[in-house]
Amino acid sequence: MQVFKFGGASVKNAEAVKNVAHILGLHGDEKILVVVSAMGKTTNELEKIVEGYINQSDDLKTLVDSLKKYHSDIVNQLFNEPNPSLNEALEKIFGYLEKRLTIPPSDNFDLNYDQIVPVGELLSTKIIASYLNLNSNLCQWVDARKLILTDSRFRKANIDWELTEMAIQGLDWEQNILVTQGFIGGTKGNFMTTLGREGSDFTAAIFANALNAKSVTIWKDVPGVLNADPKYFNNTEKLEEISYKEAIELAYYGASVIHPKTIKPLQNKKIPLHVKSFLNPEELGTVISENFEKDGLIPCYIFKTNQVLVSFSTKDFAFISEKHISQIFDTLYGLGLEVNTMQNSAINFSINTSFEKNKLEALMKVLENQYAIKYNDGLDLLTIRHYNDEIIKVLTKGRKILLEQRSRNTVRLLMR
C-alpha cells in the first residue's frame, strides 16, 4: 500500500479536488491512505477566526459565514444533487466551531487554537471522502484524531507512538482507499491538538511508518523539491534525488516543501518519499532515499523572513554559563520558541527565532530579572547548502550581516 499526501493547494477549489479523484483513479485497486489538508488558504482563515475570539472581535461572525461560503461554494460545484449527509457532517463541524466561539476562551493561546483550527481538516476530508465515493473512488473517512494520538503540548503535539502504532495497525480498511486529516492528533482527554505549521507532511509519514507502506508521494504545485523557494530566488533547479540526511538538513533548516519531522519514520523503515506535481502527476518529481550519490551536486537556499536576534546578558557580569544557557532553553522549550540560530561570547548568550510577539514579551518577562535582553526584529536568515565564496558575496550584497556561522556544507547568514 502507499500514502498519498494532498495540501492545502491541491484541494483549493472544486477542480483541484476533481484532480485528486484523477491521480487516485491512476491507481486503480492499490490500497492507497490518503491524508488531506485544509483547502486552499483555509488555515490562515481559522487563524484570524483565533485571534477573533481571543480579542472577542466583531467581525467573528463575519469570519465564520465567509468560511461557510468558501466550502458550501466547492460543494455545489462537485456536486449537481444535493448531498444531506455530506451537508450533515458539515453543519455538525459548524455547529462545533460555532458552539467553541461562545465558550469564555482560555488563557491558553495554543490550547484555543488547537480547538479551531483543526476544523479546516475535518471540512476537507468529509467533502473529499463524499465526493471520491460518488465518482466510484470508493473509500472511507476515518479520524485522525483517533488514530494520531499525542500528549498535550499544543500545537506542537508529541506522538505517543505506541499508542498510535496500535490505533493505526488496529484500521478495519472497508474500502482501497482511506481518507484522513493531515496536521491534527488527540489526546486521551478528547482534546484536539496539531502536529506544528504544514504538519499533514508528518501525518502521512506517521502512517506509512506504522502501516509498513511501499511508498510516501507528497503532491505539490511544484515539480518536486527545488533548490529555492521561487518567491524569493529566479532560476530555481528540480533535486531529482537526495537522500534522507540531505533532506533533513534542508527541513531542518526551513526549506518549506518537507516538514522537519516527516524523514524520520521514514528512513527508520527504508520508505522512499516522493515529491511530485499534482499538475503533471506522471512526472518522476524528487526521490528522497538512502541514496546519497547526487547529494552536493547543487547548491540550495533557504530564506527565512521576520526572524528576531534576542541576546541575554547577566546582569552582574558574570560569564554565561551552562547553568544559564540551560535556564533560558528550558523557557523557550515552555514556550514553543524553536532556535534558528544561536552565538555565545563571555557574557553574552543571543539566539535567533521567529519573530512571535505574544511569545517574545513572555520570554522578557519571565527572565527579564535576572538578563538584560535586548533583540533587533526585522531580520531576513538566509541558509546556504554547498556554498562558496561567490554565492555568499551575491546574495548579501547590500546587506548588513549580524551574526554568521559556517560550517563545512552549510552558512547561515542573518542579516538586515
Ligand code: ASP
The other form holds:
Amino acid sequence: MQVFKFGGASVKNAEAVKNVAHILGLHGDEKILVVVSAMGKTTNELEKIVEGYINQSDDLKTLVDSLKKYHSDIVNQLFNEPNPSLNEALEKIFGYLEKRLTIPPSDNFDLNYDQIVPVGELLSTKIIASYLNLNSNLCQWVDARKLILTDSRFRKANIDWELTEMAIQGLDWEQNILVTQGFIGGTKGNFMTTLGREGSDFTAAIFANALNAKSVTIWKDVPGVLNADPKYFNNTEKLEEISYKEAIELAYYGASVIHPKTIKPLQNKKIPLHVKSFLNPEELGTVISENFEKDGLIPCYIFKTNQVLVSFSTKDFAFISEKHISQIFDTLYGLGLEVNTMQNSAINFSINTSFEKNKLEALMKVLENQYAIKYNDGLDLLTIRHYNDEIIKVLTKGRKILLEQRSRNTVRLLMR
Ligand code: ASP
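Okay, that one was the form predicted on its own. Can I see the form predicted together with the ligand too?
Every chain and every other molecule in the complex is listed next, the one we just looked at coming first.
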C-alpha cells in the first residue's frame, strides 16, 4: 500500500479536486491512504477566525460566511445534483464551528486554536471523499482525530506512538482508498490537536510508518524538491534524488517543501518519499531515500523571513553559565519558541527565532528580572548548504550580517 498527501494548493478549487480523482485513477486497485489538507488558504482564514474570536471582533460572522461560501462554491461546481448527505455533514461541521465561537475563549490561545482550525481539514476531506465516491474511486472517510493520538501540547502536539500505531493498524479497510485529514489529531479527553503548520506531511509519514507502506508521495505544485524557494530565487533546480539525512537537514533549516518531522518516521522504516507535481503526475519528481550519492551536487538556499535576534546579558556581569542557558531554554520550550541559531560570549547569550509578538513579550516578562534583554527584529535567516564563497558574496550583497555560522557543509547568515 502507498500513502499520498495532497496539500492545500492541490485541492484549492473544483478543478484541483477533479485532478486528485484523476491521479488516484492512475493507480488502479492499489490500496492507498490519502491524507488531505484544508482547501487552498483555508487554514490562514481559520487563523483569522481564531484571532477574531479571541478579540471578539465584529468581522467574525463575515469571516465564517466567506469560508462557507468558498466551500459551497466548490461543492456546487463538483456536483451536478444535490448531495444531501454531504450537505448534512458540512452543516454539522459549520454548526460545530459557530457554536464553538459563542463559548467564551479560554486563556490558553493554543487550546482555542486547536478547537477551531482543524475544521478546514474536516471540510476538505468530507467534500473530497464524497466526490471520489460519486466518481468510481470508492473510498472511506476516516477520522484522524481517532487515529493520530497525541498529548495536549496544543498547536505542537506530540504523538503517542504506541496508541497511534495500534489505532492505525486496527483500521478496517472497507475500500481500497481511505481518505483522512492531515495536520490534526486528538487527545484521550477528546480535544482536537494540531501538529504545527504544514503538519500534513508529518501525518502522511505517521500513517506510512504504522502501515509499513511501500512509499509516500507528497503531491505539490512544484516538480519536486527544488534547491531554493521560487518565491525568493530565480533559476531554481530540481534535486532528483537526496538522502533522508540531506532532506531532514534541508527541512530543519526551513525548506518549506517538507515538514521537518516527516523524515524520521520514514527513515526508521526505510520507506521512500516521493515529492511530485500534481500538474504532471507522470513525471519523476524527487526521491528521498537512503541513497546519498547525489547529495551535495547542487547548492541549496533556504530563506526564513521575519526573524528576530534576542540577546540576554547577565545584569551583574556574571559569566553566562550552563545554568543560565538551561533556564533560558526551559522558558523557550515552555512558550513553544523554536531556536534557529544561537551564540554565546562571556556575559551574553543570543538566540534567533521566528518573530511571534505574544510569545516574545511573554519571554521577556519571565526573564527580564534576571537579564538585560534586547532584540532586533525584521531579519532574514539565509542558510546555504554546499556553499562557496562566491555564492555567499552574491547573496549577502548590501546586507548587514548580525550573526554568521559556518560548518563544512552549511553556512547560516542572519541579516538585515
Ligand atoms: N492545513 C494546514 C496548514 O496549512 C496543514 C497542512 O496543510 O499541512 O498548515
